[in-house]
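Next up: a single chain in structure tokens, the form predicted alone.
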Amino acid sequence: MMEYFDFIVIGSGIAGLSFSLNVAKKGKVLIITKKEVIDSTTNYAQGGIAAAIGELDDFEKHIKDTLEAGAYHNKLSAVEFMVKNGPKYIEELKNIGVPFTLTSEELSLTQEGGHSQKRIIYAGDHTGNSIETTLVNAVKSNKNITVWENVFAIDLLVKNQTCYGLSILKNKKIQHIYSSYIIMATGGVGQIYKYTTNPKISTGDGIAMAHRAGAKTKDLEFIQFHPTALNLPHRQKFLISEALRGEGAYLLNHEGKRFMQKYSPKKELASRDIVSRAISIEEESGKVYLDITHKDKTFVKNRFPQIYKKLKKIGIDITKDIIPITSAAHYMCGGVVVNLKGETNIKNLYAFGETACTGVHGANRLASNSLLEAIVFSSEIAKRLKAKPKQNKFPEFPILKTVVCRNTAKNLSYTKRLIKEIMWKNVGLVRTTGGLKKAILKLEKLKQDFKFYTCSDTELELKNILDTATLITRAALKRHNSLGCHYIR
């Protein structure tokens, strides 16, 4: 029996959920996610969501800051679309119950790197989790939305530049599902790197799937590294929000001295590409630290409750101790090319959020523009889409057979670690042409030598990691000059 939905959304972050809620009144929606619906990059976002709503702020200032951070590689029409539609979606999030922090009944605003004004709306230091939880609850109560968890999207079903659905791995069986609209909202790529702030699900699945289907990609070389991730041996690179610097935290070198004044007049509030590279230079002499101990202790505990609790558990009291930090892979600024209608070059295929390249971020994302871009594009475009009549006939697509997996768990794990090492060493924060060439040779050899079998999500995910890593490295090799977060030494 053919399974058909009016809309199929791949991914359950802010982009996928907000799109689904906005089109649910137009037809039946299916959300598929490879883990649980709450597992998304959105859920890990600490800082906030940017919008020009302050008394001293305006659209032109927000646009200017976005362009400046993006090294003017941005698409102006996309930036204007996001910025000018931003405030109304902040209001919508507030109205559906996102518990943003308030000051005297008004939304509290803070500042982050690259912003000339206080324009970051936040919910403590767990904004992403607050938004994700609110949207998930709204989705679960909507009768027109079905959620399939632990379902892996394998490939898009495309013929003659038209997408009709996708093949999935569900309950260890491969099947096809069909739709009039297929939405890619699969998040980021951080797990192709050895060190990342991203959750384990961020393996570039959407980029790889779209590329294999013939969708255009752009600006994949622009991988943003977050300047402040916890730097302790044998511990995950836990994100330390940029909002700490927005509230006055200092960056210190191994001598306990501030150093950002050497690299930018904006000091700690320079854009992320500048701060990350400054940290990498200082690390040549020793460890780098984040210091907020000079701020009021009660304020710090109340403003950053999750970070305070998390670090206190491992012996760091941020009200008294400086925090060892380093940079880690954080955000994909490019992606699957879309226009201002969310459309790719393949009919019926759309992309939103970190998977998409709208042109908003240019060569380097301005802090807290990611959640804004995801909700503005997905919601605004969803409202404009018209439901299509149900199709009863589709082209025939052969269903792949699951075969016995001949790769051991040890072999899969080793190959994944090898890819991460290659990417971190050669396609990281600071790159060289020689290093990029070495990386592509190693990745291509892995593609030739490694045998993939359609038998498990672990193996399918590894294939996506390898495909995405290769695409990013090839894009980096084509850009010979430094720009934004693509830095060639």
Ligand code: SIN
Given for the second form:
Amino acid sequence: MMEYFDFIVIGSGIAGLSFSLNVAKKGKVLIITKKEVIDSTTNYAQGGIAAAIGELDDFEKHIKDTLEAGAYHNKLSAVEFMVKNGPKYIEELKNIGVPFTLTSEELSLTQEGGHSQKRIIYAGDHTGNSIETTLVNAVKSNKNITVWENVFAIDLLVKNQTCYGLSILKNKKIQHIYSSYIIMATGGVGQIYKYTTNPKISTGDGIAMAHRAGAKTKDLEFIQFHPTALNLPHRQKFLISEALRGEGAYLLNHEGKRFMQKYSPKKELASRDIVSRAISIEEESGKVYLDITHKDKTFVKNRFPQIYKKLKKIGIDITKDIIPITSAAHYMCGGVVVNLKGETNIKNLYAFGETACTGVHGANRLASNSLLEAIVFSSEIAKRLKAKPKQNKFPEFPILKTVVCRNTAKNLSYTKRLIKEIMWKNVGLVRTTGGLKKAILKLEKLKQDFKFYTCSDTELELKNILDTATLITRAALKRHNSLGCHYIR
Ligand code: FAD
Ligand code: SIN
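Show the same protein again, this time as the form predicted in complex with the ligand rather than the form predicted alone.
After this comes the whole thing, all chains and molecules, with the earlier chain placed first.
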């Protein structure tokens, strides 16, 4: 039996969930997601969501800051679309119950790097989890939305530049599902790097899938590295939110001295590309630390409860101790090219959120503009879409046979480690043309030598990691000069 839905959404982060909620009046929506519905980068977002709602703020200032952080590589019309629709979606999130932090009944605003104003709306230091759980609850109570968990999107069904659906791995079987609207909201790529702030699901599946189907990608060389990830041996690079610096934390070098004044007049609140590179220079002499011990202890505990608890468990009391930090891969500024209607160059195929390249972020994303971009584009465009009559006939797409996995788990994890090492070493924060060339040779060799089987999500993910890593490296090789996050030495 052919399974058809009016809208198929791949991904259950802020982009996929917001799109679904805003389109559900117009037809039956299917969300597929490769783990549990809550599993998303969105769920880990800490700092907040930007919008020009402060008394001293306005759209022009938010636009200017976004362009400046993006090294003016941004698409102005997309930036305007996001900024001008921003306050409306903060209001919507509030209205559906996101428990943003308040100060005397008004939304509290904080500061982050690159912002000239206090412009970040937040829920403690767990903004993403508050947004994700509220959206998931709204989706669960919407009768027009069905969620399939633990279902892996393998590839798009495309003929003559038109997308008709996708092949999926569900209960270990491959099947096709069809729709007139296929929405990619598959998030970022951090897991292609050895060190990342991203969760396990961020493996670049959407970008790899879209590219294989003939969709255009852009700006993939602009990988943002977050300057302050926890730096302890054998520990995950847990993010220490930029909001700590927004509330006055300092960066210290191995001598315990502040150093950011040497690199930018904005000091600790310079944009991320500048701060990350400054840290990498300071690291040549020793470890770098974040210090919030000079702030009121009760304030710190209440303002950053998650970070406080997490670090306390491993023996760091952030009210008394300085925190060892370093940079880690954080965000994909480019992605699958879409216009202001969310359309890709493939008919019926749309992309939103971190997977998409709307042009908003340019060469370096302004902090907390990511959640904003995702919700504004996905929701606003969902509201404007018209339902299409159900199609009954589709071109034939042969169903791939489910085959036996021949790679061992050891083999797969070794190859994954290898790719992550190559990317970290050669396509990281500071790049050289020689290093990029070396990386591409190694990645291409792996592509030739490694035989993937369409049999499990582990193998499918690894193929996507390799495809995405190759695309990013190729894009980096094409850009000969430094710009934003792409820094060539
Ligand atoms: P995601 O939330 O990542 O969702 C992607 C979904 O797609 C997931 O459900 C995933 O399982 C699913 N998926 C992927 N591939 C497949 C497949 N093949 N088949 C089926 N399903 C699939 N941004 C801000 O603006 N403010 C912040 O404070 C902030 N803090 C951050 C903190 C951390 C630690 C990190 C890592 C990022 C942070 N960001 C922040 C960035 C922001 O969280 C993300 O850019 C944003 O949440 C992405 O949302 P999304 O909906 O595009 O993707
Ligand atoms: C953070 O809290 O530092 C992350 C903010 C972001 O990625 O926008």
